[in-house]
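Just one chain follows, in the form predicted on its own, and it is written as structure tokens.
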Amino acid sequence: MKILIINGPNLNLLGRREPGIYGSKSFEDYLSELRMIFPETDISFFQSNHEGAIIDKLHEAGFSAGGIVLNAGALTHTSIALADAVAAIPAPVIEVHISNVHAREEFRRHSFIAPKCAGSITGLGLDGYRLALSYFIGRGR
């Protein structure tokens, strides 16, 4: 099964950015762990700080991937275009947030993307990505 993980703005700084909120592990290190946990799964990864690049990647992969794990970062709370891109593709998408967005600032409590996704995982740290992958793999059996 092919699964794509997409990380949005500022997530390239994981491990260095606000470790009290996002932890001290880089996503590249965590991605290596995910690939060891799921050796039979073709896990690809894309990160961009640019909304249009993320939309382009959803369009590119959304017709062939078995699932997409999307952490859109702050675009979650602002981007109708990103929500439209998720709605436009047949691949199921799971929204993931490392922090509990519902326990943070008021503006982070709304997601334009969530209604277009198969599900959302928030506040479980990097483990949210593993849980999303587990969902897709279990669904594919």
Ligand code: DQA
Given for the second form:
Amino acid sequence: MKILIINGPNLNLLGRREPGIYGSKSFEDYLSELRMIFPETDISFFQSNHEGAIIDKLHEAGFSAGGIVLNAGALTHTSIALADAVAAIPAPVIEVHISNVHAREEFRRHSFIAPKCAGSITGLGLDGYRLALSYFIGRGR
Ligand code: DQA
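Having seen the form predicted on its own, please provide the structure of the form predicted in complex with the ligand.
Next comes the full complex, this chain leading.
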């Protein structure tokens, strides 16, 4: 099964960015762990700080991937274009947030993409990505 993980703006700084909120592990290190946990799964990864690049990636992968795990960062709370892109593709998308967005600032409580996603995982740290992958893999059997 092919799964794509997409990380949005500022998530390239994981491990260095606000470690009290996002932890001290880089996503590259975590991705190696995920690939060891799910050796049978073709896990690809894309990160961009640019809204249009993320939309292009959703268009490119969204007609062939078995599932997409999307942490859109702050674009979650602002981007109708990203929500439209998620709605436009047949691949199921799971929204993941490392931090508990409901326990932070008010503006983080609204997600434009959540209604277009199969589900959302928030506040469980990096483990949210593993849980999303488990869901897609279990569903694919
Ligand atoms: C985030 C939460 C967003 O509100 C924030 O803008 C991020 C990261 C998370 O993973 O907790 O960049 O998506």
